[in-house]
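The chain that follows stands alone, in the form predicted on its own, written as structure tokens.
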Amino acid sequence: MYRMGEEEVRRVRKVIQSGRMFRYYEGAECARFEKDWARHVGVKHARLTTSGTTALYAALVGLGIGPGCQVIVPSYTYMATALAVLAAGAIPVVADVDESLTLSPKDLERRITRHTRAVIPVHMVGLPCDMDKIMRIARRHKLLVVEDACQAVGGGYKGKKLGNFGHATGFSFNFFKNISAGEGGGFVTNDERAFLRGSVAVDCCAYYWNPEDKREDLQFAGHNFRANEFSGALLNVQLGRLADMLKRMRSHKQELLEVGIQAGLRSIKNNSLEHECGTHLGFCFRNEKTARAFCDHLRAQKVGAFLPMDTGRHVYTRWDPILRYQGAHHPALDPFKIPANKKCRVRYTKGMCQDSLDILNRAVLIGMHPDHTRSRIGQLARAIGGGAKAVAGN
């Protein structure tokens, strides 16, 4: 979370004093954010949920993904991306990332089978995927595309906002994201049927709130992942800050990237440097030893830096429920065990995406912050330059 303060306090206080804390009141905070968020992304429909995980789940359900489907996910993403696939009843297939730290288009195409129905490109740590190539592959193989922009809220790719490329997109608004409600998420889509079905997945009574809505085809047994008015209030304030924060971080990243390149470092692949979030600056090294030496140097200079490999559940080798084929709380509901998925099952091993492990072990990411002063940017520049000298020749 970058910024939160008195303005949010006033907005939440207003909700409490109104006595209207249920999201379906006229003029509700959630409804306002959904309208503004859809406009911000450039899509027709948006629905708030309780988390990025439930947002992805709702998007998949909305698009009709379920048993009998394989869905390709990248090897570097929070475990929840794959868990959302299982929650929908489908089987996740794990593919490599490339030096952009996002889904490799080449490996995506290699993993496609006759059972593949969808792909989830994840815009990891604010870095957009190569959506031009991914969408071409998806069109060629008639795949649905569900963007996971949970870590790239507000980011873009070549002039268009993330969430504008796939058939649906999931966002997260938890404590660690560009705008935050503490916890929360939402999905967006241009597909009205996907929106209506996804809304039932989010709110089992979604079709009851409008007495004129008689859509019996949508009255399946959904869940209750409704957002609350406090979340909506926080997000309405936060959204007003987003564009400026991302602009500042992009500027800082580009400035420091140039410092690193001039010092002899090699950048990770940036698919859309002018339009991404700018939340993380990344460099690639020849081996893990050099990457760790560079990272250690930065940390000694009080610069927040890390190797992607060290981020726990964001690396597929730490997705324990999936590696153990534990897809649900009960065997009869487990996508790995149900008959409809018999031909979709895949074998998971810790070495199945070795190229990803190599990349994640020799990359270093440095976090940006919109409130960095010119003095702090200077400190970061000196640390990066010094780190480059420290590992030169390794």
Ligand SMILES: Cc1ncc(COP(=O)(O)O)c(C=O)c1O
Given for the second form:
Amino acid sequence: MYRMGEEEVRRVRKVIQSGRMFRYYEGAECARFEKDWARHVGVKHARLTTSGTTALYAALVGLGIGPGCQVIVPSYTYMATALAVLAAGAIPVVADVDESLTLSPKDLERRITRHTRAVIPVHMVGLPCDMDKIMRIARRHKLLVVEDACQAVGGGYKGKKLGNFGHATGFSFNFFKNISAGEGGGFVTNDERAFLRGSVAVDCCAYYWNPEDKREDLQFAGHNFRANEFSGALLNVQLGRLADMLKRMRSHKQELLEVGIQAGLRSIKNNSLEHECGTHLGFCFRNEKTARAFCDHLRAQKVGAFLPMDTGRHVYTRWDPILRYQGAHHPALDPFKIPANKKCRVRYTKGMCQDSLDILNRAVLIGMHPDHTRSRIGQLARAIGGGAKAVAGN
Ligand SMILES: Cc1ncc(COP(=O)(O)O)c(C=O)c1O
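Next, report the structure of the form predicted together with this ligand; the form predicted on its own has already been given.
Now the complete complex, all chains and molecules, led by this one.
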């Protein structure tokens, strides 16, 4: 969350005063956000849910992913990406990231088997994946693509908004994201069937809100991950703030990237510098020792910097439920144990993505903020320049 203030307070107060907190019947906020979000992304359908996790789950269920399917996920993502695959009954297969810190197209292709049905490219820390290559591979192998744009809300790739490339896309609006309702999420798609099925998955009554809809394939037991009008109200205000915030962060990032390059640093691979979110600036170093020395230098100057390796459950080596093959609360429901997945189970080890560990241990990310002043940008530039000098030759 970057900006939240009086406008949000007014909007939520109005919902309370109206007494219309339920999104159906007379509620208008969730419906409005879904319409505006779909338009913002440039897709036909959007459905709000309670989180990014449930949004990804809905996208997978919507597209028919379930037992018998392998789904490739990158080694660097919050573990919810892989857990959403398990929630749908399928088996996650973990693939390396490259120096863009996003899914390596090369490793994606290497990990495809005859059981692979889908891939989830994750646009981590606001950085878009190499969607041209990923979509080419997906087409060649007839894979479904679910973009995980939970950390890249509002971002783009080569002039098109994220959410336009895959068959469906999940977003998160939790506290840490570009726009926020505290918790929240949503999925978008151009595929009407996926939209309707995904909607039932996250709202067991979704089918019945449209009594004219007589489709058999929509009459399955869903959950309730339905959004409420408070979230809708917050997000409607937040959406209005998004474009300006991202523009400012992109511009700060590009300026500071240039400072780093001039000082002799090497950038991570940016797949679409002009269109990404700009929330994080990243540099790559020769080894972990140099990366840590650079990071320590920045922190000593009160600059928020970190190694991707240190971000807890965002690296596969910390995805305990996966590494321990505990895929559900009950063994009879566990995708790792059910007969339908017998042929597509895989073995997980802490060393299965060595290239990722190497990269995540020698990259440094620096967080941007839309409210950085010129004076703060100057401080960041001096810290980056000083850090580059401190590690020069290492
Ligand atoms: C890449 C990624 N995917 C999925 C999620 C899950 O989103 P949520 O926390 O809203 O369930 C997150 C959340 O941090 C995330 O960063």
